[in-house]
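Presented below, as structure tokens, is a lone chain in the form predicted on its own.
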Amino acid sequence: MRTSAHSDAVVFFGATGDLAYKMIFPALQGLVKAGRLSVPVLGVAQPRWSDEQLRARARDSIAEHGGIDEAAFAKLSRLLRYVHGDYNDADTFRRLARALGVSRRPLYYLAIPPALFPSTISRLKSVPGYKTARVVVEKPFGRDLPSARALNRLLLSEFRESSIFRIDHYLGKEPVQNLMYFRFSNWFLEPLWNRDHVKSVQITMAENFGVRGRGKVYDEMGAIRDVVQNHMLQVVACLAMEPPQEFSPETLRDEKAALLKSIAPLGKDDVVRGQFRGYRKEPGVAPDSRVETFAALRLRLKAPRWKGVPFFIRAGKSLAATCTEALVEFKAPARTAFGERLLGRGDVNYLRFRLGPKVAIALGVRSKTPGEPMMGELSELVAVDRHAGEMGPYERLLGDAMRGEAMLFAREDSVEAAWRVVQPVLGDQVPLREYDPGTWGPSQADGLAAPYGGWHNPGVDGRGAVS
């Protein structure tokens, strides 16, 4: 939803972090280079640095992170100004008042612990231009549903919803846009995409690595916590929402939002939590951590579209791939017009998202083999998306943030929605299972998706190798 002008200046705090390092200095390269971002950019964090000391900064983080483009860059530069001080002192931000001039509608990015937003959200209300600033909050955005209701109290005691930007960076990835998009601009599925037709939905997110020196982070938030609350819960949504009547921002977060609180909250024998063999040595982890890094899960979800219809979610860590995809599979006839059974997985009809790391949709579906008998088999109708240049995640949605387009952002009913999914499983309620790294997970998982011909394990079962 635009609300008003584009922002006149970008004020990340945490600008020494990093999130700051790894994904907004990038970004705001690509912003620059795209021609979309012009206004001056203050970096504000703790140390005491000058101004070169941020641009050079920058440069090690682009160089790193994507490379640099010398013309961007050097525009970039001339746009980067710092502001040091502690987030609880009210000198900071008398600092970042004077730096910023005469902005007056800026954009505040937190890329900053959550226990520091109380503090840097109240001495904000300081600095000229608070009534028609913007604030953007990374996810997590909370630890569990309380948590995130009193996060969302905070912000909105001091800003609009409509001002209020929370990042999740998945819904800013291209091959999410394009899973959206490729179900709602071909109308040929709409009739298929209910319980009538569709058996089961799978979506599966495999890293074939730990957690690469993030044991500490990762020990304090878990599987559920880090990716299936937000990213996993929002693909749901994306797949099974109703059509929105119009296409505006608000009537698509309307539907998703419908959508996330028709799902029924977990109940024990709904998840199956694993922890891979070795990660209580990974640094950082406790010695006894029970912390999972691998949940599969079974939804249930009450909108009459779907009654009936699983939606299984399965999501860890050093695991036997590399690989993000959605399987829908459809229901088969006992019998076709040839007199052929279509009893297993490898028979019947299916639509395939894979959202990384390459991107394709596939459509599985059945052809004549040769010969004289009137027999088939299963082949893929691949579309496979390779376009050259796609614009990063942070990028779209900093720059979509500035504008004041909150599509692509999770609006509060929503967080709370997809937290009151997971709460009742958070933390120990379910028993943790080992695994062997490089394996699928503990085998307990195979049980919930056992009734439904079982797990789809991308690239494994002949349904797009995964490289």
Ligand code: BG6
Given for the second form:
Amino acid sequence: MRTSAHSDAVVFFGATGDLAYKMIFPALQGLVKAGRLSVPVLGVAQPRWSDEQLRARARDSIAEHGGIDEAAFAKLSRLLRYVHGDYNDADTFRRLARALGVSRRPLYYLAIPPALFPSTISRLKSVPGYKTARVVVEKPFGRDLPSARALNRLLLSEFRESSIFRIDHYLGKEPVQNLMYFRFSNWFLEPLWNRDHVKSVQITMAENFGVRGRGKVYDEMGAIRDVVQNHMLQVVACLAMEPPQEFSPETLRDEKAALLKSIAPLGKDDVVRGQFRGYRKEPGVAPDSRVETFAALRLRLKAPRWKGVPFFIRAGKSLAATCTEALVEFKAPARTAFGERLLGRGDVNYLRFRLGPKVAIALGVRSKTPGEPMMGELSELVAVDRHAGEMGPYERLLGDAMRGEAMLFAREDSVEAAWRVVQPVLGDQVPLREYDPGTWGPSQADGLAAPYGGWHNPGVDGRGAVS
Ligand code: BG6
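Having gone through the form predicted on its own, I am curious about the other one (the form predicted in complex with the named molecule); can you provide its structure?
Time for the whole complex; same chain goes first.
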């Protein structure tokens, strides 16, 4: 199969579920609106629904998440069909084959719990076109290194790696792509982007809300599995990877994988785990849960470019703000001229990448304040400051998967390398600290970043307002 051959049908399992409701239907309408989707779209799930019920569900979903565009929705409705049945029942797949009709290159989207993958994947073999099919899977890709390997083995037993699309929606975000673009397209950065000039790198993913009704699912994961192993480590890879020799999806993914492989597995002293007060009362959460809703960690990269430069990550729920931001702070030279007392945390030169909810790229610089003393103030040269683009990550990623474009998907080796990094600190191995909702997490986290001037709290010191 030519990898560029367009999928001629989309089949999404889990059509009545949460992921379809929040993400997939709105992305499908976006694709139709952009003229990028005109093939049949089949939703599969257990309830005995009709096509009309699926369309009504799609309408509710899109009305709630982004808004209905009547013309695009009408087109999408004409493409939508529903297939009911148990994923363990051969009849379901016979019905699916009939509904697919002449389609021979379907894109299968497994928006279902991983426990249902084995039976679903093995039964797909009975559906014509399975050899030229593509399959999309969602994070979590396993829950630790052994289960990720088992999942990869399962997928690779039926599909080639080039037909497997692992969605990490961070990779579909415009500002995450811009991390790489900005780095490699601004030539003055390359001589500075290394251990000689970078003091530390910090990434904060703060959310000022709790688990929003996902208590049961979240309580099986915690922050490290939910966002660090995937989103945060992918952001680290974009910030720290070597430039690829040439621009191609595989060379880019090779460099990312190489970077992730160069991160030392975390030690217990590298991590602070926290749980916000009140988490255990959330519906679905175990009353004695030891699961973290906050994690702060210090990564050590063995890549020569970064030897000795700490990469800090902090991610949590019920924090003081909602904001994802990376701060790359530059080192002071051996001699500074004016002897100003600086606080030493992002008050001289840095690059700030705000990834959401707003998007910004800003360079922190000092200039003299008017008056007699040779004293200055920090300001920012702002390269980007805008709302996130029109195209949401799911729309981008689904469209790419239909065209067989793999660049923005996580490859098997990257996924396993990322699990290798967090594996030693999964579960309840690191003490769990309580923190109050609305703060920046447990105070014990401060110690991690203290030798490097402490944590940068997005929105503080006038560096971009936060919600
Ligand atoms: C998801 C996590 O993958 O990413 C959620 O499961 C988290 O817990 C979400 O809230 C954050 O995504 P975004 O795009 O809002 O930063």
